[in-house]
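Taking the form predicted alone, here's one chain by itself in structure tokens.
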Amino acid sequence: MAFAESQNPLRVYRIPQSRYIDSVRWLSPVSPSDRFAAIAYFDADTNSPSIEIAYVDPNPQSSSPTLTPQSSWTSPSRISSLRTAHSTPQPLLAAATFSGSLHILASDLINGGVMESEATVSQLGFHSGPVSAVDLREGGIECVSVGEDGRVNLVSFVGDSSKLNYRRIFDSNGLVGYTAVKWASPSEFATGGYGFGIQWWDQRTPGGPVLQFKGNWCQGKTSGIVHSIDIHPSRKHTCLAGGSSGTVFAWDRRAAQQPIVLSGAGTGEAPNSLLSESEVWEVQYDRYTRRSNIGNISSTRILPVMICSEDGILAVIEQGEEPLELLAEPCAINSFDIDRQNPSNVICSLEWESLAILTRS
């Protein structure tokens, strides 16, 4: 398919590594000229997964950017989802793992970046199997968890306490999967799915989703899978959903039950631009846009959407516009994040044992 060209710079750097990258994430600055990113790796020779804070140093001697690992913790088992609350100067991150439990990390970036675990759930009941998904609310305060054993759980984190406490919010018993969540208020989140399916769940009205979203709309395909899910600040109203066969769509609440598909399948007989074949892995709002004033954006046209792909895709979608592509790589691109400070900064983690960071200028 066609892509765009980009009208500004971009550097891509390659940073080559020895263990395989399970997610990337960057961490809040303590200053302007500090960047630091927490990265999950899993060692294929040794079995061992963990969790380290590496500085990003953006102007070194060299050409490229370099990576210095701060501080490392050992994961009981391989990462399965990581977040992080943008929060300093000690920013905690969430860690969920293949073998059900998850773990809240604090690092200390003024400090050489230390990092200590400072709660943990890994009790029987909590998941049974793998945490599909987490994520953290601003300030660190709650977590939920996601899994495809059906269960939706609230993770509560206060002050010292070595123990996590946390409450069922539901339990499907198998019947139904969960894939991805995201938060989009202090009592509202957004969970994803088989079958291209998106739940609304609100926490002051108990007993199941307030509302869901049905994915029986793209052309018999309900079998695809919802991997991640991002709710802008500003438009709480729109769920932002990527999936299997590359499709990438938005679900707006107003609007019931009719998607907006930026990539893949579409509602019609002919096809939407199709981005990617394969599965997207990650979508993010992209903050970085040549608009300066994104307020003046119609509340209906979905704002710019960054993802990933399993055939190496890394793209910028804007809705009426030709895709724009970042990254083209001969592996999958399995997860990034954008610099939140910083939005022309990305990091992603490539397939082949390899980190890459972008500056767009």
Given for the second form:
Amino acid sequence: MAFAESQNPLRVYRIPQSRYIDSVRWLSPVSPSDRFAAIAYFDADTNSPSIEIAYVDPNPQSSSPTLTPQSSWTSPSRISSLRTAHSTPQPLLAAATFSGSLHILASDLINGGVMESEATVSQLGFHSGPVSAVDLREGGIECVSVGEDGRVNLVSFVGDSSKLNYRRIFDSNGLVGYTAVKWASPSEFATGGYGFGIQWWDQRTPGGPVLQFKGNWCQGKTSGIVHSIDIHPSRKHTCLAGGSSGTVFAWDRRAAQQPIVLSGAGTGEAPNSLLSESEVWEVQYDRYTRRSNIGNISSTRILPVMICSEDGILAVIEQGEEPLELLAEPCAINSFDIDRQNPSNVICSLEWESLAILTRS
Amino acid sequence: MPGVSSDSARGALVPLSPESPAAAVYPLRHGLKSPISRLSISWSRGNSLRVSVFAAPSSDGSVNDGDGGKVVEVKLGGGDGEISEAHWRRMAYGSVSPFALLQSRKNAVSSLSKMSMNSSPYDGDWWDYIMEYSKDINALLVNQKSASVPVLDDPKSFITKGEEPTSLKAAWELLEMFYAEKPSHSWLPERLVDWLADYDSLFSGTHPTVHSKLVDFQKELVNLQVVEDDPKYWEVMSSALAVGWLNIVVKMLRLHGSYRLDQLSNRETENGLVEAVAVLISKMPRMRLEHEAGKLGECYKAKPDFVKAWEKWRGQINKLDSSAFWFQCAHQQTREGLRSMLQIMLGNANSLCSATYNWIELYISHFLYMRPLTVGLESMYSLAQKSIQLKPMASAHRLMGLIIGILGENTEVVLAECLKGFGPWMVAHAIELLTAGSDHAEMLLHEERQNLGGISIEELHRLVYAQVLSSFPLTWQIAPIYLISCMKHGMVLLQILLSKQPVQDNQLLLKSIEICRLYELHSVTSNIMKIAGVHHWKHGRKGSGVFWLQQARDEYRLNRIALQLFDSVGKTISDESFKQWEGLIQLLGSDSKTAGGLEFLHKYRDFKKSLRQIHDGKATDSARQAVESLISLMKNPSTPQRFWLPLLYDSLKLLNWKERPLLNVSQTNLLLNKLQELSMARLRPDFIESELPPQALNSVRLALGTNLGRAILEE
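Structure of the form predicted together with the partner chain, given the form predicted alone:
Full assembly next; the chain just shown is listed first.
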């Protein structure tokens, strides 16, 4: 058996959904064997967007995993960004929409995954136009949202008020648009935007970003948009970003303005082979590592990174090594999530209305 | 009579003739209370119509609820009842890869055959490629909701329900067996027998079929004590035998009462006859490669072997038919039923005709029992014609039309039937099979036609399918795959398709740009980017607007928006709003090519920065830097004239620098000249006065004069 597994270390299951999937996230399980996923759907036939909690049965009688819908919540508009907070007993979801509203949902996984809308911000002036990204802080009491309108809002939800209050951290009046955001610590977060720019914010220093990573470091050859940022809890000085033209780079705040390019354009005659030339939609540190623990990797070395791209690639990149391709689909992979508890499991959403579940062993 | 209006000036333009077949009238709930003044109808996404209803303004000028208008989307047609929209899209997605793979293989094969003149393009792996394509497409047509197979074998149930068959799959399998499995032509009759076994139920909707009779009898079986007394039992068995469902017939025969242990002793002869027939049925010789495991009948690959076995088998039937045991069989129904089954096996035309319910079933029974050696489409076609004469049908099923077209070797009819019965998806993909092995069909479908605007039939159908894909928001992205396989009009239509995509959402925009990149449509890319840039700019997302226009290298528009930006710069670049501008200026970068007229902003920022540092109390170095910036700003032609005076006014502190003059003679002269130019320009009517105190000009002039004097003294 072990032999068979080592022969085929990756199992991939594609599950057609008959609906477009805007985003997909794992939910932290109640018990180790349970697995739940939150899926943001868009039904093109009826024009209705929704978020569903589904129980993922990894191994039913038939050999492929099945999704059993547990509960559903109808959204007023399509979901532009979906995040989950992991360390609460009842997992929280933050969903941002194209119409500029933010919704905090709570799901009770013990009682059949019932999902309730905890609170909503949809006032005029929260964001003008779509919210491009949100991030929930670990522990889930604060949420930061950014948009191309140049607004950075902080939403706190302590207490049980159904109407959320938000605080405008910054408003660039549209002069700068933000397309990605990620918490680094309880007071710091990073945003990304046009021209491969990254901004570092600290709530203790209000009035604007405390540090900016200059975009256009690739000297006008190609420029692009940062679509996703990740920050490893043990490496808070490094922002990992993925964006246009297959670009995946890291910015070490200690090393000022020089990016560490892991893949993609702007590398010149870099040794690392080009993994993808199209948009990298999402990046996450890959916590599933085959070698010894992270502590042994030098702090200047970038930890392994998983990416998904418009040309259908799901891959793991390690600095200075050949990238490892997990999937090469004929259609785009729009989002993915690595299971925190069991990082061998990856779920991703495909452009052609289906989900893929990967199990690495 | 709706819609008829003699007064065309009032807007009703299309008269409906009274004899036009049943114009269906559907009420539309628009919810407007006031009378309708105007109606506008346009296509929306997919099969939807967008109907905009405008209400007439109320006569007294008061505004009521429900005034104005409503927009209603009307979905036309539910599509194919068999296949849901979602399943249709799944097919569309799934067929992209097989189609693209086949196209690239075709290109490879044709370029290879061009290189080596002698070899035919269609040999070797060619048939493997076609078959692989056909199998891949066929696999997509499986209905997702397949019934579960019962674990226990119920002796009384002879019809097993597998997956729900669809006409589309049945049609594809027909095309596959006739066009893709070219080398197996001699097995075609047997392939058709199998095909009917899988899909006979599809015909049940409109006509009785062997399958529907079996299903009905299966339902009645529960209430029957003695099956062999029911004439239906024998009737249904004969029918099933006629279309060659041997396993079902044998299973049904075993339900015969004479097998029951309590009756075996006194119905011994009868049981012997039943069993003899069952054995004969299960030994029926078939001319085919092989059977699925568990299927009855004996297979022969070679014709002589088959003929020998066939003669022997018929001899055995004849012998049984003329045996004396029939007189000892007391049960009349059994006797007659079994003997009529023997007649079917002997190929009695009348028996076959009465046992079958439509011409296809009759046709199949002829293959099985009368002409098992039929070879060649011509003879198959004439046999089909004969069957149709014997069993004419009032209305033909769409599959029947397709079969006739295929057997008649009429490519145009086959295409027309595919289009009529199964839609553009089917035609676009079936053409690959039709042209696979037939030079005639290939010529017909690839010939460029004047009446089609110079394109071939193949291209026409691909374009039609691509058009369908383009009209749905989830499938438009796969239309390019089909468009680029169209030599004549594909590229132009692809450009139009991409140019029409919405630009509001970045993700969709980037998906469009990615397609442009794949097909090297650089001009389309830059057009899309320009549209996106202007869209974002108009909606106040200045950063996004500038980014996209920069990406498109659209200097014209960058210069235009620069003018607008300068207006706000003059007012808002104060110390507190500096952070807002910082990001935009960084985005602009130092490369003046991509920044257009916005280059000024960059220098202005530097100037302001050094000025601020002076305020912060830093020494002469910053002041020197500020002077550098000032001079380069004033020298630069891209600095708008209306900024000259504010710039100089801002620099008063530099001009009046206490310790020593910071500007040398030539620098001061330059500034004085600019000031002179400005005074001249003020006389022109289009001059925009800056919002500075009225004495600003004079104080700058005075400062410059003083500085000039000091500078001359120093030199």
